[in-house]
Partner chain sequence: MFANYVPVIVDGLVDAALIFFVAVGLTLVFSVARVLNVAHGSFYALGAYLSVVIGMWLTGHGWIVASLAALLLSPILIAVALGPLIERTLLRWTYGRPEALQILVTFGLFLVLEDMQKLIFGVEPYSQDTAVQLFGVSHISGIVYPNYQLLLIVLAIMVGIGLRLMLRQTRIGKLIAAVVADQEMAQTIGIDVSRIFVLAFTLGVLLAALGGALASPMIGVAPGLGAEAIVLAFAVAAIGGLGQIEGAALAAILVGLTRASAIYWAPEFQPVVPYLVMVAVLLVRPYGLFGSVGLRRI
Amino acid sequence: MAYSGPSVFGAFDMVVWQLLALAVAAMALPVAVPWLGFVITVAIGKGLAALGVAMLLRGGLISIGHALYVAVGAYATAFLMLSVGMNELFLLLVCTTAITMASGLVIGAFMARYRAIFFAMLNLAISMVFFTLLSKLYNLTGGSDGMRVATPTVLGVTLDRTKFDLVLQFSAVALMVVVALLIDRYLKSPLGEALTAIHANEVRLEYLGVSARGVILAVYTISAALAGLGGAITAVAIGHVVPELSYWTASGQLVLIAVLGGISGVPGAFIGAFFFELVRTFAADFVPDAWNAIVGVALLIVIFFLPQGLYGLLQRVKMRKARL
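Taking just this one chain, and keeping to the form predicted on its own, what is its structure?
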């Protein structure tokens, strides 16, 4: 019998429009409030890392140590600039992503054998070991003081910091759209559908001849690459990297952003990242003594009343309008 459900390409077109709307908002907000450009850039970096976490969550895997790869990406950027002399922005992003992907492949080969709490705690353990190394190897990593990241060149052109921040913001927005579309296609591919099947019934998937370990290794490696790219963007945006990038609270924040935005669609991770960073920024600006409480209340409201996240809310509004 012929399949009569919604078209994959129709759903793909909807994701395109959603991502374009996010991109327009990300570029328009700093026009009204110029200093928000930095916040948006950092939010995109966290959104990329949270997207990797969301991919794992679709397979029923919780990583509370994924900030490890954000730190790998950030420190790889710093080392490439200081030790190798690589100063080109786009080359740095490509090389850093490749290094982090290789790290994810090696660690993922071990992690793919575990599930549930064992998967979560092993990720946490590895990230904390890395945090300790970054903090203690002072002569190599700068210890708790971290490492400075200079302003890279853009296509061989040296820009002042203001112009560079603008270029970085637009580049981050473009990367957000392109990467999200690629991940959306991956999740709609047979390999991506197999990831959801692992969460539903891993044994049945194995009976069909699909290696669950292979599926998990692939998604783990991709998620590590996304986190590394986010770490590289964060490093050049802030201009400094510290061991706290790999601390367990940073990993928990990524899981929170992924759940906050919703894992049912690729744009959810970026919606969650924008919401989190904007609420935190404005709360810290207007109520500096109670910003943690305000952020906590805002997050509790979303978690309790929007179990499918902010993206799920947008989907429900769209469905109600379609019925009218």
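Residue numbers count along the first chain shown, from 1. Definition used throughout: the rigid core is the maximal C-alpha set that superposes within 1.5 Å between two forms. None of these values were measured; they are calculated from a predicted model. What changes on going to the form predicted together with its partner chain:
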Contents of the next structure:
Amino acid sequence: MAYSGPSVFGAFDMVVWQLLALAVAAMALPVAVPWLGFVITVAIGKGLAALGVAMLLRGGLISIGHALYVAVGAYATAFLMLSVGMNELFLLLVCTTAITMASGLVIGAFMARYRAIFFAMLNLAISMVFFTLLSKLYNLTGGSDGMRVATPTVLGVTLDRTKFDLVLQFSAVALMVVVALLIDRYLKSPLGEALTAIHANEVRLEYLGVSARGVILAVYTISAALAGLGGAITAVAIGHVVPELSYWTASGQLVLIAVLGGISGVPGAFIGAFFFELVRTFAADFVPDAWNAIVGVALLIVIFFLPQGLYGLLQRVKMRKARL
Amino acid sequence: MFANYVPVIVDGLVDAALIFFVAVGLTLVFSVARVLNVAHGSFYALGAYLSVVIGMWLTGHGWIVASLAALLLSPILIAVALGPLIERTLLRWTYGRPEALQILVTFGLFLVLEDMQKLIFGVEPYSQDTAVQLFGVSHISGIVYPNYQLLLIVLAIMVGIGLRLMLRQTRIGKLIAAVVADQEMAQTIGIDVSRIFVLAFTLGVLLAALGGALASPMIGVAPGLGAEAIVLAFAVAAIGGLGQIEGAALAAILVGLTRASAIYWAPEFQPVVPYLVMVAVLLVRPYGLFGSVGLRRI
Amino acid sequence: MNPILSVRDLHISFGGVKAADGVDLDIYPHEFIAIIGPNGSGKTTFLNLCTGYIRPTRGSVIFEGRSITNQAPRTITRRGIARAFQIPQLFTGHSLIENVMLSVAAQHGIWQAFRPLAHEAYRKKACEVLDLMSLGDIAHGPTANMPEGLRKLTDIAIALALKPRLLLLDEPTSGVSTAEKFALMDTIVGVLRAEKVTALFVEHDMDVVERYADRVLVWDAGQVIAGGPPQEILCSSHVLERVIGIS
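Compare with the form predicted on its own: the form predicted together with its partner chain:
Below is the whole assembly, all chains and molecules, this chain first.
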């Protein structure tokens, strides 16, 4: 006998449409307001990192150190260009992602032993160690001045900055869709569902013969790779990397974006990132000293009144329509 | 031989004293409410700002000795103004909820408090070292130390012992200890748990603000102070074992001495020290020096 | 016949209380064994020791001829021992069928990252188990606020979906109404007999013990003080006095 109830999993197509809608918005907005192209690119970089954080949150793990991997990605890009002479955009993105993934695997092997507050604080500690090293190793990293990142070539072609920014924006949008779909598949696989299971009952999961540490190591490594990719996009978009990328408040921001957007589906992280970057861009003009407070209040409002985040709000509206 | 180490030890203990105030407040709030307060560092920063501003005003009016009172008065003002308010509104909501939510809510509070601080006190750095000047200096093995620093060590020890005595000996302290031990049981036997939570949180705010106020004559007070203080307090509280007052004291001394040693031998890596100590301790003892966790009943 | 599970000289104590004080026993394939004893006599601790949730200070546990002493629960589970819990241990963020599908997927290797949990292969096997346990009607319901009886059934279904060779049940009928307890046990025992699973169950209800157990082991103060067929054991005045409190 087969049960054909309301499947939680059958939403794959829905996610495809949501992501495409997001992609269209991300490409159309800058057509109307050209300078928003840069904001969109940076938002996608943040969204990728926030998606990694959101995946961990599904497992009940809060990392207030994930900006570490954004910084690893950003600095890896800077070093690959400066020391290795790698100049090709797509090669840079691939290599950087691989490097951060490897660092995530090594550090994750250690982190997977810890849960709850200790997981949060160890991530914080390691990111702060990295932050200090970036600030102090002046000869290597340029200290608190950071490093400049030149404009890479795209498929061997050298572009002027305006064209490059446009290519980068389109590439970022395409990457967002592809990566989000892959992560969606992963989250709906047993390995991804095991995350929610760890959050609910880790003991039972072990009693199914599953290594909770293995599940956590897998998600941690993937989340590091995502943050690294985000960091690489940020580095080439801004053209400059600084130690503050890894400061703990940047990590806090990633968690904030993940929760603001909602962790119940992959589009959430990107919705959160767009919202965050747009608010920041406008607030920085009008109330430069209070935009953090605005974002903080927005976060509290979302936590208290929209526990599923903005994405959850979207889903609720849709469900209501479906019922009518 | 020993004399070579005296500067390191004295510097380390001064550092430990300053860390202790803010870390013990964090750990005390955690032991009662089971919430790790990310905004705790902001109270430290507010304590520093308020005491500097009041101190400057008093000094400006010629009341130089009275400016010392600002160091004790401003923490009390902050604790009374913010402690009950924040506990009753935001913190209360997070009790018993997942850690991720607790950290996020207090992170939101941190963002708000940071900007409030910028709006009230501006972004220019302040410095006000009247207190250090007033107390003069001492000579220990040929090295000059401000008496104010030595006084800090004494104050930290007094606060540590005072907290211990309060929790063991006084009525209110015993009530707090009962809530820490078993909140449900405490409720059953008629303890007003909600009042204890307000008290404990306000005490935590007071300690953080006191740490900031006492540190203010020795440091430049500028934006980012709270963000730095909280990560340091996290590290110290984690090393000691969350919720453990003696643990926080021992961890503060450990971190203070290691940081002071680092200043002498590898100054550029001094900021890394607390985190390296934390990682090392948690590798060996995953719940900190004094922490432990029991198996869940299944 | 070789025993499927052999326990030798098992010791553990918690703060001076001996929860296992030299436990020796052999369990043979296809047996259905009841463990009875007063509260705090070490019955659940024994299950915890067998499945690696806690480690003995001394002694050994041998499953199908190989030592599983000091192994982690996940390793022991993979060897073929499943467990249902006194307090049902569910994935409350998932629906009932997802709980069971996770169990099926775990058995097939959870590392297939690109096959959805809702895959037909997992779904079909989960449905089979749910049908056996008569849980089909509520398969897609949430598990977070289920009544205790259903939680208990779900917990057992998760264990059964692992296709174990030895199943440890901790008070399967606690929290289940008197009217339903025999129906529940009929279901469980029916499944176990059909699948040729050896089982060990901790039980307080002597009616259930008498009706379903092949053999009864009596626990007291961390020791097995008696063992034998239910008719014999449940008539022994010594046992009745210790366990039920009738003298």
